[in-house]
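Just the one chain here, the form predicted on its own, laid out as C-alpha cells.
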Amino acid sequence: MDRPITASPVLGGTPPGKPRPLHSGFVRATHWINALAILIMVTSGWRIYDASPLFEAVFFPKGITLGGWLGGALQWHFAGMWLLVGNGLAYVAHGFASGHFRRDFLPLRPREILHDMIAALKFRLPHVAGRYNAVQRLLYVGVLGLGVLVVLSGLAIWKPVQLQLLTAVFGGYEGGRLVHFAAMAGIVGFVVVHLALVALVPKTLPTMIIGRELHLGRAREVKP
C-alpha cells in the first residue's frame, strides 16, 4: 500500500507537528499595519503637497490623493503619523529584543550586496524561504532609516517654532520640507521595488500573511 512521505529530521524535512512560521505573528501584524500607515501618510501627504508645491513640475492627481481638501488631508496625515510612530516603535523594540534585526538584517557586506544586486538584475537571484538576501537586507535597513527621517522632518515642519532646534538641523522650514519630500520619495521607491519583487516571487506573499509558504503541488509518494 502506498504511503505519503512523512517529513522527518533524518530525511532533512520538517519535524512532525505544526511547523515554525517563517515570520512571527508580531512581525506579520506590524508589517501590514505599517503598510496601511504608509498608504495613508503618502496619499494624504500628496494632497498636502499640492496645496503648496515644492517643484512646479511635480503635481499629484487628486484621484490618487486622500483627504479631499487640505484640512481633511492634514487630519488623515496626522492619524497615519501616530499609527506609523506607534507601530514603528513597537516593531523596533521587538526587533532588538527578539534578535530579529541582528538575525535577519545583518551583516551588510558590500561584496555580498554587489553580488546579489548583479544576480537580481540578471533574474538569477535565488530565493530561500525565510531568509533575506543581501539586497533585501540593505533595502530594509534603508527604509527603516527613511522612516526615522520622514518622522523627524515631519515634526520639524509641523512644529517649527516649538521644535526650533530640530527644524534648524534640517536647514530651516523649507529645508525640512525638502528632506521630508525626499524621504517620502525614497519610501515610495522602496514600496515599488518591494511589490516588484513580490510579483517576481509570488510565493513570498503567503509567508507574510499566514507565516509559511503554500505548497499547491501534489504530494510526492513512495512505494515501500
Contents of the next structure:
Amino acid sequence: MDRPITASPVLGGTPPGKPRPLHSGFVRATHWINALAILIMVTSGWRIYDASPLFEAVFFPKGITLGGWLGGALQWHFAGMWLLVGNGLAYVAHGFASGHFRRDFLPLRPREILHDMIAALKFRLPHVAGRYNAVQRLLYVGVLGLGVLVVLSGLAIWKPVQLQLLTAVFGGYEGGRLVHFAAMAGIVGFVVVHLALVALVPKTLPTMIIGRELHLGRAREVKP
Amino acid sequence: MRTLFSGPRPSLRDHKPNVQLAERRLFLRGGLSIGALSLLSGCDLTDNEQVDSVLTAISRLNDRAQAALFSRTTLAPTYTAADITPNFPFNAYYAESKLRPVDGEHWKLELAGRIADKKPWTLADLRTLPQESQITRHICVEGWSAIGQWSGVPFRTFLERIGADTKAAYIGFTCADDYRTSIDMATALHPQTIIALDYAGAPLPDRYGYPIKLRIPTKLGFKNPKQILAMTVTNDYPGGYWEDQGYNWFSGS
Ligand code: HEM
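Can I get the form predicted together with its partner chain as well, since the one above is the form predicted on its own?
Now the complete complex, all chains and molecules, led by this one.
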C-alpha cells in the first residue's frame, strides 16, 4: 500500500532550501480562473437550455441558473466563453511546454487506474503530496478532453454556417447540441467527483490556493 | 439591467407543457438552490448595472468577432425536400392567436434612407424580378431548429435594382406587427439572403410572414423579419425589438 504508484519526479530537482510549491503559481491561477469560467458557462448554459429543452425530463430551476432570462444568459455565456477559452489555451500551452502534463498526468496505465480505483473505493488510497494518483490522472486527462469537446461542440452550434465542417463532425446542428449537452454533463460529473475527493482529502485545498500545505501555527514547508 | 427587462420575455410557448411539467416536478423537489450559485444567479449580478454594461460591451465585441468570421461566399448547408420539417413552427414575440394578417392587395413595401429610387413596391412588382429557391435550416436563438423551403427575390438583386447605397452599414426593417430588426450590409448582399414570397412553393402563409419575409439562412431566426412594411438603408444603428433588450445584434450562424 505504501509503495509509490508512480515515481513522479515532480519535486525532483528542487534546490536545497528553496522548496518548490506543490502546484506552480501558473497552474493555481489558471485553475481558479477556470473554475469561475466553468461556473459561469454551466449556469448560464442551463438557462439557455431551458428556453428549448432537449429532454422532457431535464429542466434546470431558475434559482441555479445565471442571466435571469434567455438574453441575459446568452450574454453571460458568450462573455464567459472568452474567459474559458483564453484561460484554457494558456493552461494547455503551459501544461505542454513546461512538461507538467507529461510529468504529472502521465502515465495512464489501466492496471494502475484499476488498482487505485479499488483502493480509493475502500478509502485506502494514500494521498502523496505533490503526486497525483492514477485515478486523479485519469480524471484530469478526461476533463481536459471534455473541455476540448465542450468548446468545439459549442463553436459548432454557434457557427453552423461559417464552421459547417466542424458542425458536420458532430452530425450537424442538432447532433452538436447533444454533444455540447453531454460534454457539459460530463464536466459537471467530474466536478462532483472532484469536489468529493477534495472533501475527503481537505489538505489538498490549501495546496491549490497557496501552493503548499497549511500547518496552522507552524510555518513549515512540506517536503514530499 | 432596466433595458434588458423592459419588454416581454422570450416566449416558451412551444415548450409550455414541458416547462410546466418540469416546474411542477422541481417545485415538489423544492429548495434545490445551491448557496453560492443562487448568490451568483440572484439579483446581485443580474440587476447590477456595471455587470450589465460589461456584458453589453462584450456583446458589441462579439458583433465585431462575428462580422470578421462572416464569409461573403460561404453558403449555408442546403437540404432536400425530404428533410423539410413537417408543420414548420410559428414563432414571434406573441402567440399565434394574436397574429394580425396583412392585406397583400393594398400592401406596398416602403423604402427609406440611402436609396436612389424610393418608389414603393407591390407584390406584383416583386414577382417580376428573378426568383430563387432554397431549402435551409432555420435556427432559433432558443436553440431549436427546423428546415423549410423559401423562394423569392435575391435581396442583392433588389438592392441593386432600387439603387441602395451598398456601402452603408445597416438595413433596418419595420414590420406590420411592430417588430423591428436590422442587419449588416455584408449579410444583406449574401447570395442566400432572399425576399421570400413563397413557402414550400405557395405564397407565404400569414403565419410565415405574408406578404414578405426576409430569409437569411446565415442568421438566427429573430433576424429574419416577417410582414415587412418598410426598410431603410442607413449608417445609424437601427437596433431592433430583441436587440434593444439584449440579444446579440449580429447573431450570425
Ligand atoms: C470550487 C471548485 C473546485 C475546487 C475546490 C477544486 C479543487 C482542486 C484541488 C484541491 C486540486 C488539487 C488536487 C491535488 O493536489 O491532489 C485541483 C486540481 C485540479 N482541478 Fe479543481 N477544483 C474546483 C473546480 C474545478 C473545475 C470546475 C475543473 C474543471 C472543469 C477543475 C479541474 C482541475 C484539474 C484539471 C486539476 C489538476 C490541475 C493540474 O495539476 O494542472 N477543478 N482542484
